[in-house]
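Just the one chain here, the form predicted on its own, laid out as C-alpha cells.
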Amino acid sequence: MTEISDQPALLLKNVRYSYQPEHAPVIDIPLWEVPTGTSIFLRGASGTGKSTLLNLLSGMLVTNEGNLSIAGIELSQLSARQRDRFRAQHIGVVFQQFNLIPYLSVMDNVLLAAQFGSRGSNDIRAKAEALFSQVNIHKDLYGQQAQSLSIGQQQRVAIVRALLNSPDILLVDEPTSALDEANRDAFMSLLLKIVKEEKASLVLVSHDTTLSRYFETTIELSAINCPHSSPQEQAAREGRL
C-alpha cells in the first residue's frame, strides 16, 4: 500500500458516477477539495446523491470517470481488496443506521474494526476504552449486546468504532435523524470535540439545515454536484471547447 502523503483530505476532479451506463450521472462533480483537518457540513435534500457520494468517498463504489483521492491516494487505482484495507485504516464511517452487529457485545463490535484496520497499536483495547470514556459509555455496557442499547448509545458506539483506527477522515451520514433536539445538540458537540482531539477531517452529510450552526464551513451538495450539466458544459470545463 502506498504511504499517505501530505495532501488534501479529499480531492475530486471531474468525478462522475451513474448506476447504469445509459443513465444520466447521479454524481457529476467538476472539482471539490477538502483541506486536511477541516470539518465540513455537506447539506443536500433527499434524492440528491448524498448516499452515493458517501459510498464513493469511502471506496464502496468506484467512479465511472474522473479522479477521487483521499489524502493523496487515488481510490480507483486500488483493487477491491486494497480499497477495503485502505478504508479500514484511513476512513471512518458512521452510517445512518449505525450497522452494529446486534448479537455481538459493545466491545466486540468495536474491536472487530481493529482486526481489519489496526495501525499496530500496542493496546487497541485501551484505546477503545479511552474513546468509550469520552462518549460516556460506561464499562458496565462493554459486555452487553449492541441490540440492547438505546439509539443514543448505539450511535456513540458507532462513533468509537469509526475512530478506533485513527482515520484520516470521518464520513458521517444523517447522524441526527433519530434524535430529539437535546440529544442532537449533545451528539454534535461530542462529535466535533472528538474529531478535533483525534485530528481527523470530517464530512457530515445531512438534509437538516439546523446543523450548519455547528460548522464553520457549510456546502450545498447542489453547489458542487452538477448531474444535469449538458455535454457542452462538460466539454467546456474539461477544455475540449
Contents of the next structure:
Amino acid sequence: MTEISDQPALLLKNVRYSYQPEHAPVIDIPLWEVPTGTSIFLRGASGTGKSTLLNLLSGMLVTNEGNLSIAGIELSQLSARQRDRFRAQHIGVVFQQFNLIPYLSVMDNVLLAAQFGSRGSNDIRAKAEALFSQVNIHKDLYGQQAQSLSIGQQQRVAIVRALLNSPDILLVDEPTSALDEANRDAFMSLLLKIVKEEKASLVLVSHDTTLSRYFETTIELSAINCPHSSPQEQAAREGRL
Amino acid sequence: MIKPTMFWRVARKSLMHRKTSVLLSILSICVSITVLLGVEHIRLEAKNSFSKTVSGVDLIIGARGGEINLLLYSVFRIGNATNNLSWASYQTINNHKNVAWTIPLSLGDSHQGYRVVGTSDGFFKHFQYGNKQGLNFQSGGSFADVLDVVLGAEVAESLGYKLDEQLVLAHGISKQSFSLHDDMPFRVVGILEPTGTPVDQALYVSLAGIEAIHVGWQNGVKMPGKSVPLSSLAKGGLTPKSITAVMVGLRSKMATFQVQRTFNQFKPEPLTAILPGVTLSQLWQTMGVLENTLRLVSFLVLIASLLGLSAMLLASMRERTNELRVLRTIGANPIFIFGLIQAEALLITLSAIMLSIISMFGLITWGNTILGETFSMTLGFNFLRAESCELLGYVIVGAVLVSFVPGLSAYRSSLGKAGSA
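What would you give as the form predicted together with its partner chain, now that the form predicted on its own is on the page?
Now the full complex is given, and it begins with the chain already shown.
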C-alpha cells in the first residue's frame, strides 16, 4: 500500500553514478526533487544518461554516492532483496516496448506483478478489471497472450500493471516512439488522466520535445545532470550545499 | 510473494513459448532415459531368467572338468562334454543314501540343429525351472517305447511337428550332419509347454533310444551291414555303458555340500559335482564386463543429453533478455530468475521421464512379440524397480546440476544492468 507521507515522491542529492569506478560519471545530479502528485516531463536526447537515470530511479542500479530517496525511503540503504521488493510495491515502470512477458496472458502479466508486490488477494483482480476498462482493454483480451496484442494495447496493459500496486511513482520511458500521431495523443491523455485518478507521481522520460505540451512541468535532463563538470565546479557546489 | 501456482504457470508457459527447442530437448533426454531404463531392465530380466533356467536340482555331476563347462553343456546345451561318466558311477550316484532322484543326461545327437537329450522319465517328473515350476505337456506324454521322442516347445513350433509324426535323428551336433540315424525313425509322442529356457530347444528320447540308434556304430561311424533290426533289441539289452551328466535331487538340502564332496572325491572315476545356483552366478559374473560397458554407454548418452539441455537453456537466454528485464522491473529478484530456469529444466526432465516410461511400455509390448516368437521368452513390465527409480532420481539431480549453468548466467545478468534498453 502507498504510504502517506509529506516526503517528496523523488529526491536526489549529489547523486553520482559511473559504470566503472575509474570512468567519469554518467550521472551527476546535485539536486532534483519531484513533489508528490506531480507529473514531470524529463526531456533528454539519447546518450545523455536517460536509461541509466531510470535504472537508478527504479532501483535496478545503485548510486555510487549521494542520496536517492523515493517517498522518503533511501534506496541505497536497502538490501538487494529489499530493493526488489520496494520496486514491486512502490515503483511502476512502463518502457517503450517489451513491457510484458510475451507468453503469459494479459491478466497473468498483471497478476504476476501484483504478486511480486504482495498483493495477490481477490480484490486485486477487481481493481485490475477496473483499470483495464479505464484504458479500454476489453474483457476478451484478458486471456490472450500478451504477444498477440498490438504495441499500443501492450503499453496500456503495462500502465495497468504499473499502477496496480498503487505505486508512489510511475516511471515511463519513451512511451510514444512506437506510436503514430493519433495513438500518441490518445495514449498521453489516457496516461495523464489515470495517473491523476490514482494520485501517483509521474516522471516521463523522452527525447520528443512535442510531448511537453501535455505537461505543466518540463525539465531538461542536461539542466539537472552535469556529468562533465570540472572538479572546481564540483567543489564549489559541494561547499554551497 | 509469488504463489507456487503462478510460479509453475510462468515456467510452463515459458516452455510452451519455445515449443520446438523444448520438444527436441525432451525427446533427446527421453531417448537416453529409455536407453538407460531399457538396458537396466534387460540386464535384470536376463539375470533373472538366467538364474531361473534350472531350479530344484541340487547337484549336477559329470566327468572331471570345468564347472562352468559342465553347467553349459548340461543345462544350456552349449559346447560338449570332454568325457563321459560310466554307467556304474551313475548307479552309485542313484543309489546314494541321500539322493532322492536323478536325471541322467546323454548328449551328442541332434535334429535339424536342435540337441537331442537322452534321459529318463525322471526328467519330466523332477526337472524344474523358474520358481520351482515343473514341466508340463501341451500334448501327448512321456516316451513309453524305445523309439519315442518328446519335443521341446520351440522345436515343435519351428519345425512344425505334430504328434505321431516321424523324424530321423542325426549323429553329432552339427546342423548339416551326413551321418543320419535314418534306419531308426522316431515317433513324436509328446510336446512340452514353453518354458522360456533351453528346455524348449531340445528333443528328448529315452536312454534306450540313444543306445538303439548307436547299435552297430563304431567311433561315430555306421558300420555297413551291422545294423540290427529293432525287433531283435530287447529293452533290457539297451543299457548304456556311459552317460554325459546327471542331475541330482537330494533328500535333504543339508547334505548338499557333503554329497558334493563325496562325488568330487569319488575314487573309481574322477567326477565334478557342482551346485547349479552357485555356478550360474559365477557364469553371470563372467559377463559383468559386457554388462558394465552397456551401463557405462547409457550413462554417457544420458550425460550428453543433459548437457544438451543445459546448452539449449543457455542459448535461450539471449532471446529472453527482454523477458528477464520485465521480470526484474516488476520486482522479481535474481533468485526468482534462477529458480525459474531450474523449474524449466525440471519440467523438461520430468516430461522426458514420463515420456520414456510410456515408451518403455510400448517397447516391451513390441519387443515381447518378437522375443516370444524367437526365444519363447518375454520381458516383464516391472521395469520401475527400486534400482530404476534410483536411476531416475540421479537423472533429476543431474538435470538440476547442469541447469546451474544457464541458471547462474540468468542470475548474474539480472544482477547487472538489467534495464539497459
